[in-house]
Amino acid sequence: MKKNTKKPLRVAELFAGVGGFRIGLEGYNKKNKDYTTVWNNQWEPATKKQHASETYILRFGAEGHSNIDIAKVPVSEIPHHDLLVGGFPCQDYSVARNLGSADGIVGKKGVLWWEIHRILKEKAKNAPSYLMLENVDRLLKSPASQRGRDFAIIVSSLNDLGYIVEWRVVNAADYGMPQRRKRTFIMGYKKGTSIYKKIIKLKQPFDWLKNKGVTSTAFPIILSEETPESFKITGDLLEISETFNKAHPTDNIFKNCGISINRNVLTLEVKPDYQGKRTMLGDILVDEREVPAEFFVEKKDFKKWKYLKGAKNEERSGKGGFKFFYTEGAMTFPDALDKPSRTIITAEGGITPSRFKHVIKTPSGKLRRLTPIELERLCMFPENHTAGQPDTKRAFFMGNALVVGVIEKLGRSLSKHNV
């Protein structure tokens, strides 16, 4: 048998949190030898104590770890890597003309997408071969006043830097995972790489999206339409920022699946194709006897929880005494155990009643919130990965995290295609 001599892809992890990308790519206890993380950055602004960074170091060690504002990290200090990963925040990605240069385009300070762009641009010929980026699903439609503009800026800037860009909106629960968490995943393939060449050689790039590509291999699909929409993004980034989709600002230009090659875009709506095992909220629960008392809902708070979770159509007062009717639909209460969980948010922790926190009914009939271990299981992290931090912080970490299983599948597919 021929021995596999393929070297592991070296990974740089941005906005690392507590290491979801790393766990998904390397596997628990580095079982997957296809990837090795050589550098990572985690910085939480506006807080003195860096809880996520502390957890990252505790689990993975301090070697290659950076805990300073990424905007202050010189690109020369970031080691060579083959794959750049990160879940960057959803912000306003508009750009402006640099007053010091007629040709220069600059993004807003503090907008972290432009730090990714800075790294790729300054690395130049040494930029990573591949990108694996994550954001919320609404990225494809932002801003509301000019839908698709922000994503057009991202796609165009990556194409201009020599990358083919592929994207898919993936809901983890659609592929058997325990949490309904819908996110946009962006894959980038640099010119000259084996995957770039594979795509260029295809007679129909559409085939890459249907069944030949990294994402379609990891997450099979059913086509909602046989022919994708196609268009070309034109103009420099400032023109895109100012004019993209201005004629029909509420139209959704980018569908939930697509590819862009040299700014030539193919995009269409797809549905998941999955018939495997599914994990439900009830499957990940710990024994009721192991749950600390503070996670049980006190009787005095039942009314408040029920109100917050219920439907509303009531008159409220705004600033200056302005009267208005506030409406919202009811939420399932307590949460259904025979379905995947709702999306975990960063405010999941704490005993205060909330509309968006999970509350389940126990076998004994009591109501309780989810424990940190259960939240970790819903994100497919190792149990007690975040132990050592306050429970509210542990919940915050999981609200900020991705579902590790999605990254694991993408990583396996990328490795198979990288030949």
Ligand SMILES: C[S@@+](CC[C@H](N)C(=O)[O-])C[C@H]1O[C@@H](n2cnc3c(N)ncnc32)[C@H](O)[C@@H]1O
Second form
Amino acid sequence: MKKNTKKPLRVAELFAGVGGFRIGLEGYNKKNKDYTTVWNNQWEPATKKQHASETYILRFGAEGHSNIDIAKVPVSEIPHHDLLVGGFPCQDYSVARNLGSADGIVGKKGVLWWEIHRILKEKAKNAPSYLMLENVDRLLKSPASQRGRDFAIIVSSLNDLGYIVEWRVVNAADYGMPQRRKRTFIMGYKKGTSIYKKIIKLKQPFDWLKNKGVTSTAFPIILSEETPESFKITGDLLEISETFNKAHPTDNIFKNCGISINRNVLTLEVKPDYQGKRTMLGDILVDEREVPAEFFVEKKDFKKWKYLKGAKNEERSGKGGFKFFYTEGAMTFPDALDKPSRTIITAEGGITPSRFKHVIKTPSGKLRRLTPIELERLCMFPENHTAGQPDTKRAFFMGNALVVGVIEKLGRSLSKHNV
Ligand SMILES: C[S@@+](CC[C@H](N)C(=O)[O-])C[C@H]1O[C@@H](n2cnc3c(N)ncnc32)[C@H](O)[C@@H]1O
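Right, the form predicted on its own is done, so what does the form predicted in complex with this ligand look like?
Following is the full complex, with the preceding chain placed first.
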């Protein structure tokens, strides 16, 4: 057998949560030698107690862990790394003119995208070779009043920093994973790296998107269109912020697959091509006898659950007493066991009835919520990875986390292409 002599890519994990990127890239117990996490940052602004950081340290150790607001971390304290990863929130990325800043342009305070940008910019020639970022699928269409503006700012600022940007919206369940979770994955390849050179050499960069690239190797596709749309993003970040897609603000400019090289964008809609094994919600359930009593729906709460899950078409009163009609469709109740689960949200935990929490019917005909281990399985985390924290926090972590299998596939593909 050929020995793997490649040095591992050193990873910095931002917005680390409980380490979904790390597990996906390194494998649990560091099985995958292609990656090694050298630094990570996780700080929860909403609470004093740092639950996710505690779990991260418990599982991976305190070495290289930082638990302060990323905006307060001097870039000089972040060690050299080859791959920067992180799931950053979807916020308002618009910029404004500010004569006090070095390039005369500033983003809104507290917008975490600009922290990623700051790290890359200040690292300059030592900036990481590769980027692997995650965000909600809505990122491509935001804000609703000027669709695509935020993504145009991200793509062009990364291009300006010397990265080719490739993106794909992936629903984990489309590739056999147990949860329907649709996220935008953004890959960056810095000028001078082997992948950058490979892409530049291609006669048709479209081939990279179709079948040669990192995302299409990890997640094979069927093309919905034979020719991608192409356009150039022009102007400085302020112009993009103020004018991008202003003429047709409700058109979706960025499709679910694309690449941008020097601000030349190719983008198209693609469909998943997958014939492998599929895991359903019913496949990940624990034995009913192991489930603690508080997870079962109490008789007294049944009506409330049924109401919240049901269709509504009713008059309601708003602020100041004005009346309006509220309508919404019914949720499948209980959740289907022969399908992948719905997306786990951060409010999945706790006994209070809710429209969005999963409720399943057990073999003995009882209704119950999902346990922390089941939520971990739906995100493909190792069992009891989050043990030691209250159940509602464990559910919160999984609502924030990614489906580890997606990162594992992207990681394997990136490593294969990095030669
Ligand atoms: C979408 S979650 C990412 C979860 C992670 N990928 C995982 O697998 O668990 C974003 C994380 O960023 C953290 N965060 C939010 N604001 C932050 C800040 N200013 N500095 C550092 N971390 C922050 C949140 O606490 C949350 O854990």
